[in-house]
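Next up: just one chain, as structure tokens, the form predicted alone.
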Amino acid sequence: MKAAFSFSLTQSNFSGKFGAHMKARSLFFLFAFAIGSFSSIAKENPKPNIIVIMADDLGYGDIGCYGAKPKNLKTPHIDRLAARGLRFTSGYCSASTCTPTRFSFLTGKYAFRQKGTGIAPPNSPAVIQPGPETLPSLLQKGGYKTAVIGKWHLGLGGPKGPDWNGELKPGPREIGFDYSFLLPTTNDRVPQVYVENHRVKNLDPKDPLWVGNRKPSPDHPTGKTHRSTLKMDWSHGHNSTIHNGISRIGFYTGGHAARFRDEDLADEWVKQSNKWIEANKDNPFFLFFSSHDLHVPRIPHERFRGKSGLSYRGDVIVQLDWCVGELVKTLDRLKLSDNTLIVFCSDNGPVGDDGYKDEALEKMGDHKPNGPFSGGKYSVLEGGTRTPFITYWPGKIKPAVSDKMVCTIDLAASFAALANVKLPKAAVPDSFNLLGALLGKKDAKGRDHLVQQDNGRGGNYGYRAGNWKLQRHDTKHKRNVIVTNKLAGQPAPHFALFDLSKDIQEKKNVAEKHPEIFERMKKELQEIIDAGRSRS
């Protein structure tokens, strides 16, 4: 930066004391000068805040201002941001399940490049191990404090797993992220504690945790021995330890003081994100708010209960419009909104019983939670990766509707750049600075193509190209039915081409009418794998 004004003391007519003496004064009066226009410029144009909200299995249609039509399942929160921001038709998260969406959103990197990025085990050693660049780490370089809240399920610590009696590292703080405040891995996963930086938050050493993945005796309470008991009946799985009336995956025993009430989540993570920003209000900083809901099991506090007349999957959906709407009410009491951008987005698309009967098709009626898709969570049709994608600065964001191509993993270079830090070449490897497109720009380009995939690392990948959309199944799984996670319906072909621009469902292969498209899509997909990395 260089300041609009210059001086030249070189040739001064200064001479004697005098001279020396105005000269002394003339500098000084120039370097408070300087340093008033250095600071008057850094107070107008400072490094913006940002915060992700990411959902958690909310689907496209699953809110008011993407289509949503039942009555009570208002959005209202979410809506505004839509409404005063830029929302995309095509933004999407690059896997359809959370575990390798949330990899590929923190690395930059597909999760079909790495092992061990499938759903993650409540065992699971750390996903992202230090070293490689994050979004987090790149913004920590461009002055940012960084800190996650809420639901993590990338796992905690070395190549043994976690030590839940220990310090629990690595995790977020080995990537990044000056602060975190966790679910440490899904809420239908053992075990039900918080993890505050390097440790359960709460532990009583004298009642030590054990987490395992055999029941630890006998008589262990499940949710199979003492399904009466349950508050929540499973449907499929779901049935080992029993926590709060409710069966888990895994097993665990011990720390009762650091359990948590399920209906208490949502509530928590504003309590933890408010006073964090409250604390941090004074430096740039980066929030990335994880939300549980909408997943199972789907545990709205009281006061949400019965509000979307849609079973609990409705109520959650309420309820995270509620803390949308606490966030931007901080934002705008502490007057920090309007240098704050908060990109909401989801981890995958939507599903219907995923493992719990809370009536959550019964219920479903008319509501399509996919909009226009078909799939879901767990497929690479539309449906299990084009999710509600919404972006919201005041004033630097017009108001729009955007058909631009964007994802999730393109949030690292994005914000690199808004951050201004440099991109080591190595970092990030198919995140693509999409910043024109995310803020609105005219003439700004989303993505020319994308890669999607169902879940870790092979299986079966999506290739979006414009608007043709090749569906490649490395597994003998079926087509994945819309919103629930029973594979049914036709074998899906190894192969398949369709286009998006007539036939938005995926229902017609037209491979054999368009076969050098067909085949161009093929080696495409096949060299994005084989390069291992798409951004030159």
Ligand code: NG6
Contents of the next structure:
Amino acid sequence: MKAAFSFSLTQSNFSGKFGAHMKARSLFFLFAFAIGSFSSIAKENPKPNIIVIMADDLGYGDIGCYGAKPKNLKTPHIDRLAARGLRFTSGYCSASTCTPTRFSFLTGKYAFRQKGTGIAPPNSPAVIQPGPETLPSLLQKGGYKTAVIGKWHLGLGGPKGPDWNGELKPGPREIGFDYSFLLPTTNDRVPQVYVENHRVKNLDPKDPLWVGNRKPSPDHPTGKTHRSTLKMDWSHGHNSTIHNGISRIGFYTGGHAARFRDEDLADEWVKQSNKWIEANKDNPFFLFFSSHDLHVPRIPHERFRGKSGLSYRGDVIVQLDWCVGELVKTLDRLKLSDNTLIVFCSDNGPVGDDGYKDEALEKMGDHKPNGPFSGGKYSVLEGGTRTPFITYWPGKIKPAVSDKMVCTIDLAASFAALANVKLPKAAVPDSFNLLGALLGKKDAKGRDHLVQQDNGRGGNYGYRAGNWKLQRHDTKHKRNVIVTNKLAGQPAPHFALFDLSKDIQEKKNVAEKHPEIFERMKKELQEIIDAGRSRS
Ligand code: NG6
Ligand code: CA
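Mind sharing the form predicted in complex with the named molecule? What's above is the form predicted alone.
Then the entire complex follows, led off by the chain already shown.
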């Protein structure tokens, strides 16, 4: 506006003495004024930026504001979001493993509805193929610039899987992200390279990257053949190709110039995010900051080692907290904080030993990663999916604790509402617009029911409606892993009912005591599964 006004003044000096020009001049002023007030309205009510910070394997009880007690396990930056924002006590992710939660978060669709949504292997094709609306594609329609930075673990490429030496598509760019900077799988799976947009970054064509699930040559060193050379030993699985002294799931060769050091991942996510935010500060933007912490291998940067007083599992929580602080610092520096909604969440509940001997269990002490709940990663008990969930928007969200039920699957419909994008009926079919609840509006509703699942299609379910919780174990066993990590778990009945208002640990099956509720819950869950969608 400044430029327009100085231009108009100059014009008036030139044209002042000519009556005929007077009309044009006033018109010009009117025009300038109209534009001025337009832009000030836009300035007062611009579409807010949105950042979703998704942690990996972070449990309900793992951070200070959710009750973590260990003296040195400090999470001041995340706690600050909670103290100045909304901390949910019934905030969920939709599955207790990574790929299905991320699938549902981006598509607004329960993962049990779609084949191929279980934990993705290194050479997985894109789990979300282009076509249906996604959370980022809806935001693009609302004028947003969109990016994902960090762990992807949703596959890349067409039916044949990723072409590591060529164009890696379809991927995030084809489903609504303008920019992507990825760890393509999860860091215990090969390969350890960054994928920027459609290409492996820094790949030397003379040293092509090969990724596979068979040993490429008899003398290829692995975690089994070269176990004594490892800097972190494996406990189960994770004994194939070695990179950076750590053996992984799957095999790879080549691409040496492109390989990263595990220790540097968190720094890289922050660096790339700061760069992207700065470049996009003049548009409304959406950033999916997808941390790899605290997934295995838990390898904190050297400066965070020993900081938590627990194992590396604790140290990477401190590292994750540092990342959050850095992002907030960037928003403050660019004066974007008052116009940015941050959602902090996790992709599944916690796990102790997840395949490496990193002393997570031995040094857990009294710390309870799943807080007051039972179960964790891989389980449909509350600890598998009820995780930290915080919304923060200075000036717009009043500090409070909310017991409304919300889930990462709802962010698609809620953000569409925030961005003023009309939601087509077929889009994001299990996502509810809970914007009011997410912003802490009085009388706003949360969910009245939620389906939880463990991994992909055809697994186990949890179904919460109010304070009733139905467990349905189609695969016969509950994988109640967290501290013991006995993957076989205890046998579980096919169906069981729990009253969360009295039994948050899901210890006492009350199906016989409440046969009507039990039958109703079984029926409702089956209806949701059969209906193909849950938003009417
Ligand atoms: C399991 C891995 C586990 C972890 C998980 C995926 C073994 C024995 N276990 O298969 O280490 O990678 O998959 O975790 O290989 S997730 O958070 O990405 O879903
Ligand atoms: Ca995870």
